[in-house]
Every structure is written in structure tokens, then in C-alpha cells.
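Take a look at this one chain, the form predicted on its own, written out in C-alpha cells.
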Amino acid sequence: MALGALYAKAAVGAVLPGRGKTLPDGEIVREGVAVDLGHLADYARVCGFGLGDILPPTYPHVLAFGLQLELMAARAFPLPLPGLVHVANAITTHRAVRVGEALDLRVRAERFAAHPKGAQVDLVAAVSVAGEPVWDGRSTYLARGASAPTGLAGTLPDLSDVDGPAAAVWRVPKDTGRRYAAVSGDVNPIHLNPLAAKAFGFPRAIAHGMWTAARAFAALQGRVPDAARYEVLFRRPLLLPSTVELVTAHPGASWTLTVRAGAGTTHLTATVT
């Protein structure tokens, strides 16, 4: 099913009774996935990566996203898909993943827990090549106003801001949400339409968190080893259009990153180790 159709199905299901109370068991699997070179080039262009024979570390996320969406759109999933907000992400690359490799993808849900503003859940993706783990991703989503099983409290990474001068300034145009949706399949209307965004409490459309995360990581391309861990906390929605700064620090073998609109207005904090 096309991802737009999954969103439509989920929107209808969100207002019907009978939603599940616990996370579905099992996982969704897709084997032998080949990277489409045109799609990869489009992704690289939107996110600021240079092209090569190694996948950007954030790219497998878009390959797995359709499986995440399939899981979250199901009636058995306890949280409504419309309005879910991506609040944190962690990616581990075990080695370089090359363009021509056949990828096996697996996605499951776990850590359904309470959050001060509602309920959160993790969608966990794993990528392997011929049985060898090469990439893992964990996406944490928040459903505002929802409830989770009593006694379970979710946690988010504690990532501090980087202070200092800007390493880069980005002018993020109004169509960034539509351009990233075209390559990621994430057609959540809060990223595409200001009226839809207002319905969920945002003054205008917001950038995808994973676009911001990818754009920040692209600034480090060529300076991070093939095996690395990228942890991201999405602090505040990035409204479209905007002008933001990237601030970086490089203590020892790690990197810390902040994307900010100015002093006191942080959109993203991250570490690369």
C-alpha cells in the first residue's frame, strides 16, 4: 500500500473504536531490498549529502520508514498515527553500507510508556546484509494527550546544547517539508500544509525531524568513521520557512551538534560517537 494511503487509512482508524491497548507482537520484514540510485541521489540532494558508493548513515531510516508506518497504521497499534511527533532518534552504523548490497529490513515496536505530555513508543529498525547486522535505528514518537500502561515511564536522551559561534547558517525554505516527504514517504500533513499543522497546535508547517537530523549529519560527512552512533533529541519544531544555525564541537573522538534559531531557541541537539 502506498504511504499516502496508509496515512489516510490511519486517519479514518483514529476516530473509530476498537484500537489495541498494547503493542502488537512480532515484526514486519522486507528482504532483499535494493537501493534505487535515483532515489538515493534525490535524498542526498534534499539533505545535503555528497554522492558516493556508501549510503549516508541516515538513509536506511527512509528505507525502513514504510515498515514503521505499516505497523503504526494498523488497528492493533495503541496510538493514533495522525499527529504523532518524532521526539528522539538513535542510529548505529556497524560498518559502511554500500550502494549495491541487498538489504534485509526488520521493524518492531517496543517501550510503550508514559510521557509528561502523553505517551511515547519506540519503533526499532534493523538492517542486515546476508545475516550480518550493519545498521540499527530507534525512533521515539510522542502522542500528545494519549495514555500508556500504568507504571511505565519513558526516557529520552539527555543531550546538552553546544554553545559558541555558528559553523553554518541554513535558510530552510517553505517547501522543505514537501521535498523531504517526496524522498522519505513521510507525508504527515503537519509537514506539508499550514492548516493541517495548525489543527495539531503548530502555527505553520514544520520540518521533518529526520530532515534536520540528516542535514546536520551531512555537515560532518567525511569526518566520521564508518562505525558510529548518532543520537538526536528533537527539542522544538522547526517552522517553515526559517533561518537556523548549526553549532558544532569536537571533543576528543566525538562530535556534539546543535541546530538553533538563536540564543535560547534550540531545535535539535545531537552527539556522534
The other form holds:
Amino acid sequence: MALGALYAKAAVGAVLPGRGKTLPDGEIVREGVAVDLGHLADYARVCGFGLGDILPPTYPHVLAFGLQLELMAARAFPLPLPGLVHVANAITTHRAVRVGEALDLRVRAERFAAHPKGAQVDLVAAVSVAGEPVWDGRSTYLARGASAPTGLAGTLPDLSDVDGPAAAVWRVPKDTGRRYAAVSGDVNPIHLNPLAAKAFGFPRAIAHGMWTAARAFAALQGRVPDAARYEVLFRRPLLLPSTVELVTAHPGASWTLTVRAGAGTTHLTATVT
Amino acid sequence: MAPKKSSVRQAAVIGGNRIPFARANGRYARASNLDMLTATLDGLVARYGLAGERLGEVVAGAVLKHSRDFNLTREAVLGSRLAASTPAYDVQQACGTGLEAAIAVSNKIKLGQIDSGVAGGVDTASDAPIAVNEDLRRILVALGAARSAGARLKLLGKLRPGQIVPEIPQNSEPRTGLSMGEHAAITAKEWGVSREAQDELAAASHQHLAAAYDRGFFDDLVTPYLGLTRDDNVRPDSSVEKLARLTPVFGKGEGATMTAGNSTPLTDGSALVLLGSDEWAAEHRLPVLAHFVDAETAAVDYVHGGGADDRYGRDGLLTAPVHAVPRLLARNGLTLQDFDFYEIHEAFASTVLATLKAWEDPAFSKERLGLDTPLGPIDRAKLNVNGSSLAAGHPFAATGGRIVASLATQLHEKGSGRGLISICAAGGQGVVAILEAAE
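Hand over the structure of the form predicted in complex with its partner chain; the form predicted on its own is what we had up.
All chains and molecules follow, beginning with the one already shown.
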């Protein structure tokens, strides 16, 4: 099913009775996924990566995103898809993943639990090549005001902002949400259209968190080993258009990144270790 | 470890890395010059264990270049695994770019100004720098400079629908309006280069390149890119019979001999060589494949030179190496026969053959090259032994890096000897060089 249609289905499902109370069991699996060079090139251009043989660390996330959505749009999924907020994301690259490798994708949901502000759930994706784990991703979503069993919610990474001068200034154009939606399949209307964003309480359309994260990691091209862990905490939505600053620090072998709008407004904090 | 002032040391060719060359609008259609150059640099860094190293300099260029790529090579360094403190600059001498870059780096090494460096180039004929229409560009420039609303309005009135047609890079010489192929066809005709000889050279190029891949010659020279592991233009089953069926595309009428088979196709690709002092190589436990001995450039007046009344007509656009090589040989006290390998860039098969004919022609050699005896023939078994541009393709600025790394590897395999490189370039220029096997 096209991702747009999944969104529509989820939107209708959100107002219908019969939603599950617990996470559906099992996982969604896609085997032998081949990277489409044209798609990779589009993704790389939108996010600021070069086009090379090694996939950007955030790219498998978009390969798995459709499966995540399929899981979340299902009637049995306990949280309504519209209104889910991506609050944190962690990616581990176990080794360089190359163009031309046949990727096996597995996606499941876990850690569905109560949160002071609602309910939180993790969507977990794993990529392997011929049985060898090469990439893991964990996306943490929050449903404000929703309820959940009182189990243990996943803890968010404890990341602190980097202060100091900007390493780069980004002028983020108005159509960034539409461009990233086209390459990621994440066609959540809050990224596409100011009116839709207003309906969810944002003054303007907002950038995808994973776009901001990808753009920040792209700034480290050539500086990070093939095997690394990327953790992101999404703080405040990045309204479109915006001019924001990337601040980087490189203590020891690790990197700390902050995307800020100047005076104290942090959009994203990330580490690479 | 800088040597004493004014002393000159040897510049070593330590190795090279390139990506497979791809026919234009094919496998690399979505890759930019920066993408390819960065990937090639990272491949070189991985191959020689240079991650995090500060090298003396990286020098490269591209012939077809977007204006945003003004600092192409430095940007590639910043995106690579080399230390960001490695300086870089761009050079551009049409098809001579890669070899000219290697000359620049090796000269600095010889003078002790740097201990190591990377040289080469990249080109894409797919991701071409299409620009706005020239008339439109002039209006936009004037609009930016206009000071009053009236002046702007007047300029806007000059806009015409036809100005939407963009400027597309031309493969033609600005001063003659002829394409490179048309120029080469004139030279082929003047030197009486036969269709059969051209097809023979083209078939040999394909067969040699395919055989070199098969025996693993390129294992240490090529890193796969975007799913390509070999140059996708190579046709191992190429033969004179098959090539003979093609219709000529350059030159006109009866005497036309140049086909798509004996001309290089438009290609995308990138190639780099690693150069250094012998000491630097030893410190890094890297082998020295060959030494970069000397180089010469030459240029000919292909626009007005010679002339209708001249016995030899005008100098051909791609014949400058004919002049560069005798000067290089004289300076080094060598004859044309003192080489074990000849790498003559196959812009067109006819270019190679016309060059060889010119060196064998006593009258031409005397009148045009000032030589009492011609340079004479070469042993054709030593020519482009691992294939050349007809088979591999020719991403303009990448060709020099491809040839230097391949020749150095070939000399290293043999363990002794000397090789000659000859590359013709647009604008009537030629770049030639001598490599010697390291002892």
C-alpha cells in the first residue's frame, strides 16, 4: 500500500472504535531489499550526503519506515498514528552497508508504556545481510494524552547541548518537508502543509526530525568510522522556513551535535560514539 | 624532513585508485564530480591506510564543472577520511588535467616543498553543468546591478520566451566551432590513417583492457563504485570485423574513417594517484612503484598555424604531443626507442596513429620538429599494453590519473624499465611524461 494511503487509513482508524490495548505480536519482515540508486541519490541530495557506495547511516531508516508505518497503521496498534511525535532515535551501524547488498529488514514495536505526558512506544528496525546484523534503529514515539499499561517506558538518551560558535548555518527552505516526504515516504501532513500543521497546533509546517538528524550527520561526512552509534533527541519542532545553526564538538573519539535557532531554542541534540 | 635548499630529490609514484569508468547517462548518471572524486579519494585512503593523515597536497580538477564546484578538490578532501588539514587546489588543462596535476605534485615533492600528495581528476558527461541562456544571464546580471525600478522594468521588457533554452556545454572548440572528432578527422585524413588501422587499434585496446582485468592487473587500482566493478565500455569480444561494420560519424563522404568504435565515448569517472618522496613511502611502509622522471607540455596553433600553402597543412588540434615528446627526449638524452611501455592516450584511434606517423616522417620531423632524423617507429607490442581510453572510456580529467597509476604498476610488475606517457588535450595542447621503474 502506498504510504499516503496508509496515512489515510490510519487517520480513519484513529476515530473508529476497536483499537488494541496492547502491542501486536510479531514483526514485519522484508527480505532481499535492494537499494535503488535513483532513490538513494534523491535521498542523499535532500539530506546533504554525498552519493557513494556506503549508505548514509540514516538511509536504512527510510527503507524500514514503510514497515513501521504498516505496523502503526494497523487496526490492532494501540496508539493513533496521527499525532504521534517522534521524540528520540538511535541508530547503530555495525559496519558499512554498501549499495548492492541484499538487505533483510525486520520491524517490530516494543516498550509500549505510560509516560508522564501520555504513552510512549519504540519502533525497532533491524537490517541484516545474509544473517549478519549490519544496522539497528530504534525510533521512540510519544502519544500525548494517550494511556498505556503501566510497564516500563524506554529511557531517552541523556544528551546535553553543545554550546559555542556555529559550525554551520543552514537556511532551511519552506519546501524541506515536502522534499523529505518525497524521499522518505513520511507524508505526515504536518510536514507538508501549514494548514494541516495548524490543525495539530503548529504555527507553520515543521521539518521531519529525521531530516534534521540526517542533515546534521551529513555534516560529519568522512569524520565518523563505519561502525558507530548515532543517538538523537528531538527537542523542539523546526518550523519551516527557518535559519538554524549546527554546533559540533568532538571530545575524544565521539561527536556531540546541536541544531539550534540561536538563543536557547534547541531543535535537536545528538551524539555519535 | 625537508631537504636542503635547491637540492632535487625523486618523486615516487606509490599507487593509485580509480572507480570503474561508466558510459555517460548510465550507472553514474546521478553522481556528481564531487561524489565521484570523494569516493575515489576515500578508496585511495583505504587502500594505503591514510585515514586521518595530513598529506602535502591534493591536486585535481574537472573539465566539465559546475560553478558551485569552484573548490571541488578541497571539498572532496573535506568530505573524505583524510585529515581536514590537507590542502588542495583545482587545476584544469582539458584532457591534460590529470597528468598536469601529477606534474605539479611531483615537482613540489622533488623540491622538498611537500613530502606526499595526491593528483588526478574527475569528469561527468552525465551531470553536465547546464547554465541559463546567455541572453537571459546578461539580463539577470544587469537586473542585479540596476538601481531604479524604471531600469529594472526596462530590463524585464527584454525577456523573451526563447531565453528559456539553456546553455549546454559543447564538445567543440570555441575558436573553430568544430568538434574534437571533426578536428581529429581532418588530421586522420592529412596523415592518411586508414580505417583498418584505427579499428585494429580499437580492438586491441578492448582486448588488452579485458585481459588486464582478467589477470587481476586492476585489483590494486580500481575500487567498485555504485555497483560497477569494471569499466562498462569494455568489450572483450571486440574485433576488427565487428568494428568494420560501423558507419563513420566524423569527417565527411568517401574518405571518412572515424566511427563510434574507434573514437572514445563520453564517460563518467574519476582517478587519482598517490605520490611521495622515497622517504615518505618508506616511513609509511608503502612500496614505490615508479619514479616520476620528467614532463613536458606543448601547444600548437591549430587555428591559424601552418595554413593552406603549408606542405603539412595546419597542425591538428590533438597533435601537440608530437612536438612535446621530442623536446622531452632531448632534455633527458633518450630516444623514442628507449622505452619499455608507451601510453598514448586514445582520444581517437586516429590520433594515436597520426602521432606515430608524424614521428616516423623524415620531412615533417625536419621541417616541423627541427629534427635531422625522425624519432622513428616504436615497437607496437609495447603500446597501451593494458588497454587505453578507447576501451576504458575517457572521463576527461580522470585519464591522466588512470594512465600514471597503470603505467607505474606495469613498470613495477616488470621490475625495471621506462615508460612514456602522451596525452593530447583540447585547445591544441599536449602533456607528456616519463616514468621509470623503481629499483
